[in-house]
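Below you'll find only one chain, the form predicted alone, shown as structure tokens.
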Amino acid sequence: MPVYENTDPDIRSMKGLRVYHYFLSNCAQRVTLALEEKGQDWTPHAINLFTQENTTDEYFRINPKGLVPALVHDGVVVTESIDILRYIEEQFPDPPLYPSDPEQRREVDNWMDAATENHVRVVKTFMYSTVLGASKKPGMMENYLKKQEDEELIAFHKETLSGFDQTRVLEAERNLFAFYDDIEKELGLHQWLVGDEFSYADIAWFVTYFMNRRVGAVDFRNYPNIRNWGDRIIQRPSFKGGVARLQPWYAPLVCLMLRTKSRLQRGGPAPAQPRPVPQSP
């Protein structure tokens, strides 16, 4: 678990729970939803990814990868959204967001691990190639490379500038739809993703669905169970406190712009099913 005993005296002196987030970040929304479900008091700190505030020296002092979210808990820094969820459960076990049944607990962990393992390869590749575009301008990239040490992140951001290999994009799309197929199936068997208790599995994957839906990246017409599941989560108090209240006034305009950009870039509406990957001759 990436828990940093940060040596910066300003950070070590921070009291309480502080979450560094961005209003469109699905990963950050996992953390804010979980804290709201736990009934914790926490302080939001918005980091503007559009203006590259996450690449400043100040923010790199908090998160050495320059990513959101980051959690600072009484001077202890925790990064990576799924690891933060597990940290939250250790620190604040009640009410639990893991099922009591050991087998179901393992299922929740599997869904959480899948969200981590497929974040860059599937979710980010799909979103940046079809909606978001280049993550950094060339001048910004030069500054970023001086600070970033994670090779996977460096390679990914370079690819957003040079353009994604189309076969890789289509594979990411098919993998993402495969996850939605599995979620749709599970939600046809029980109320929540793992059994009949709301858990970290729901938090881990709801935010991806919510992001894909609000920017028009995916057409969910073939997923009625997912749509109903998403609507139930949106009605939870944790969504209002952990997502809705953090949206700036211009959020609807940004989402409309991204939906329009996505449609123009695709040359048509969002996919309701994955496109086939061309077979090598």
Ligand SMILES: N[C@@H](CCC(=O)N[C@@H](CS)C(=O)NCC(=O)O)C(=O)O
Second form
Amino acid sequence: MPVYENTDPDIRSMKGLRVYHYFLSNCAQRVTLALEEKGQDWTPHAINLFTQENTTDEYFRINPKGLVPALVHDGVVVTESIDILRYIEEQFPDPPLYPSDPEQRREVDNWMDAATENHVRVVKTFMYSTVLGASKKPGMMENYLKKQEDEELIAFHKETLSGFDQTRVLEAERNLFAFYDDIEKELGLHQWLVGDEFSYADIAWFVTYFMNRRVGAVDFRNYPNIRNWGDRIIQRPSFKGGVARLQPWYAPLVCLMLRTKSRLQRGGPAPAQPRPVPQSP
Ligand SMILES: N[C@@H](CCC(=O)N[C@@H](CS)C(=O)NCC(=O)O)C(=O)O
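Swap state to the form predicted together with the ligand from the form predicted alone:
The complete assembly is shown below, putting the previous chain first.
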């Protein structure tokens, strides 16, 4: 778990719970939703990904990968959204966000691990290739490469500039829709993703659904259980405190712009079904 005592005295002296986030970041929303579910007081720090505030020296001192979210808890830094959820559970066990049944706990862990493992290869590849486009201007890339040591992130951001390999894009689409198919199926069997208790599994995947929906990257008409589940999560007080209140006034405009771009790029508002991946001969 990337929990570490940061050597920077300014960071070590930070008191309370601080979350570094961005209003469109699904990963950051995992953390803010969980803290709200736990009834904790925490302070939001917006890091503007659009202006690349995440690549400043100052922010790299907090998160050495330059990603949001980061949690600073009484001077201890925790990065990686799913690891942060596990840290939150350790520190603030009540109310629990894991089921008590060991088998169901394992299932929750599986959904959480799947969210981490598929973030760059599936979720990010799908989002940047269909909606977001180049993540950095070429001039910004130089600065980024001087600081970033993570090879997967370097390769990913270079690919957003040069254009994605189409086979990988199609694979990302298929994998993402396979996740939505599984989620739809599970939600037909019980109230929440794992059994009848709201858990980290719901938090881990709701944020991706919510992001895909609000920027129009996926048409969820064929997923009634997911839409119903999403609406129920949006009604929870944690959504108000953990997501809605962090939205700047211009968020609806940005989402409208992204929805329009997504519609143009995907050739109309038809349901975004995964396209077949060509088989190699
Ligand atoms: N595995 C990380 C992924 C975090 C991540 O990719 N965050 C995005 C926003 S959702 C970000 O900071 N992007 C900026 C960048 O890639 O430079 C986690 O779960 O926290």
